[in-house]
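Only one chain is given next, in structure tokens, and it is the form predicted alone.
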Amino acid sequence: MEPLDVVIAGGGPGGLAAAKILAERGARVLVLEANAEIGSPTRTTGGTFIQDAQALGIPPRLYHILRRGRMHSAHRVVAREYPTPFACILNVRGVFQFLAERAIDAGVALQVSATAREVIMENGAARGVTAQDARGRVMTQRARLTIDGTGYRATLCKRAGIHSGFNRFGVGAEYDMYAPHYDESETVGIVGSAFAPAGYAWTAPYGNHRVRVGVGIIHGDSTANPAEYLDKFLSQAEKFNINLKGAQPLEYHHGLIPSDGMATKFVGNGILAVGDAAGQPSALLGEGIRWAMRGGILAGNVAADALQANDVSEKFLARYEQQWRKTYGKNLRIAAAINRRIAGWNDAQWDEGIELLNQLNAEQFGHALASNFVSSWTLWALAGNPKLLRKSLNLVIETLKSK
């Protein structure tokens, strides 16, 4: 195949966001997607925040606004109303395909059912990939620059020796249900040993009577199978005032998301990683789409600069990693540290944690869920809550000092 400027392994939000930027800046780009359809099978619930969706150009038709949220532990509950909503649930397949359409409009070539297997390494630098299509045919695609958007597997990063992969994963099992009586303005989370040891269960409506009902468990901290807890949660949802009367599953989803935090390194000579492959999701709730898109935008711009300078060395591409860590690093390190801490909580500790969350007002609660820790709201919340300050300060300070 004719050499290109950029080959991207993975048609997820990070790879597609980078592809669009690069094509707009004149690069010849090919995206290889392993699955037969962009955005399918669905492997994520799609929870995110309205402000981020708007900033990233996601049209309102592709997200469902939430006005209430509840979180339950074994014996406690925290509930918040949002007259001015801040959270939403994405139409995941719709968003991924919208991003693909946008990239194609910019001039990107896209091939589905094409799985990147190996990275071509020459003199210590990536020079493209070998891939296999649905018929088993192997193809070689050379490129000046390679982007790893292969998700939690980080296939190309591991092959190129950029990083060795991840050890902790959020493992999720979820039904996408038609639920005609569910309150579509509300999302509910459940923590504790009964339904989600080392994780949480959830309900997430995304419009037209469709609700995602799932369980996620951190593997690395627990060996529990979320699928076994999912049916239990479904059968007992009424205990939490979750109305699933008449509901039936139309889809079953399962997926993994890295929960280690950022990879130690995610650039090399001729190669960089975006999204899950770089460890860019927030480990707090296992939320990755908006972070992947942000990573793709940063990566796309630095990669375009590198191509224009005819310098795709690790030294040049490191600007991307440096910008990411400077802009998002502290918040993501805190999110990962909190996740590691709370994954080991027992039911009594979760009850106490819910009591602490109850001391936050609606705005503060929203900032915390969004992994927005390094801002003025944090000092405001802690100053007004001595108990919260006492429990939180050491964790935050230790994390900010970490590298």
Ligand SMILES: Cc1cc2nc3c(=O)[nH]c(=O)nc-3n(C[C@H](O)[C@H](O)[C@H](O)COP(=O)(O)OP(=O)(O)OC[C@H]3O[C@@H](n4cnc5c(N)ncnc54)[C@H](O)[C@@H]3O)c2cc1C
Given for the second form:
Amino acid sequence: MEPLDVVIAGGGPGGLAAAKILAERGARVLVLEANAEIGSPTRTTGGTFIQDAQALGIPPRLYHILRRGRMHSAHRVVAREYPTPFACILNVRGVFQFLAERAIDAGVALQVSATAREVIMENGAARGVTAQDARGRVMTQRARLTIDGTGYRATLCKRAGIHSGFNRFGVGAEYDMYAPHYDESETVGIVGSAFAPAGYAWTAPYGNHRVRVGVGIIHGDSTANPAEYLDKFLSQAEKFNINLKGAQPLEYHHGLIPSDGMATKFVGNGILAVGDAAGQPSALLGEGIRWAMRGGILAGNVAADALQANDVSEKFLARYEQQWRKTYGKNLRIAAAINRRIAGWNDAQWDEGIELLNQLNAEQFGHALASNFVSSWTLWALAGNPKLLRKSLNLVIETLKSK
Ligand SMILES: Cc1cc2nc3c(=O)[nH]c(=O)nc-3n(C[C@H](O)[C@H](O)[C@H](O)COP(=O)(O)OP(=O)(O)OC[C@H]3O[C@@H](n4cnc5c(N)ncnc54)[C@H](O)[C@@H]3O)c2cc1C
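In place of the form predicted alone, the structure of the form predicted together with the named molecule is requested.
Zooming out: every chain and molecule, the one shown earlier first.
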């Protein structure tokens, strides 16, 4: 096949965001997607933040706004109303396909049912990939720059020796249900040993009587099977005032998200990684769509600069990694440290944690969920709350020790 400027493995939000920017800046780009359809099978709940969805150009028709949230531990509950809402649930397949359409409009070539297998390495630099289509035909696609957007597998990073993959994962099992009586303005989270040891259970409505009901458990910290806890959660949902009367699943989802925090390295000679493949999601809730898009945009711009400068060396591409760590590193490290800490909590610790959350006002609660820790709201929240301050200082010390 004719050599290209960029070949991207993975048609998820990270790969597609990078592809669009590169094509807009004049590069010839091919995206290879292993699945037969972009955005399907769905492996993500699609919870995100309205401000980010707007900033990333996702049209309002593709997200459902939440107005209330509740979080239960074994013996406590925190509930918040949002007259000015901040969170939403994406129509995941719709959003991922929209991102693909935008990339195609910018000039990107997209091939579905095409799995990248190996990175072509020459003199220590990546020069494209070999890939296989649905009929087993092997192709060689040479490119000046290769991007790993393969998600939690980080296939190309491992092949090219950028990093060795992840050890700690959020493993999720979820039903996408038709639930005619579910209150679509509200999302509910459940923590504690009964329904989600080392993780949480959730309900995520996304409009038209559709609601995703799932359980995620951190493997690495627990060996519990989320699918078993999901069945238990469904059978006892009423206990939490979750109305699933007459509800039935239309889809079953299963997926993994890296929860190790950022990868040790995202770039090499002629290659870089975006999104989950770079460990860019926030480990706090296991939330990576907006982060993958941000990673794709940043990577796409630095990659376009590198192509224009005719320098795709690791040294040049490192600008991307440096900018990422400078902009998002602190928040993501704190999110990962909190996640490691709370994944080990017992029910009494969760009760205490929910009590602390109860002391945050609605706005502060929203910032915390969005992993905006390094911000002025934190100081205000901590100043008024010695217990929260003590707990937070412990966490900061732990975070500093981890890096
Ligand atoms: C159960 C669960 C719930 C989640 N809930 C949320 C949530 O509510 N909100 C949120 O923001 N995030 C959530 N996430 C995380 C979110 O889905 C990811 O962080 C995000 O999708 C990462 O985007 P990405 O482009 O890096 O990777 P992905 O979205 O994983 O896309 C990678 C793509 O690459 C393809 N691919 C893989 N290998 C190859 C190959 N060798 N060749 C070609 N293509 C390949 C895959 O088929 C896939 O389409 C959840 C994850 C899970 C597992």
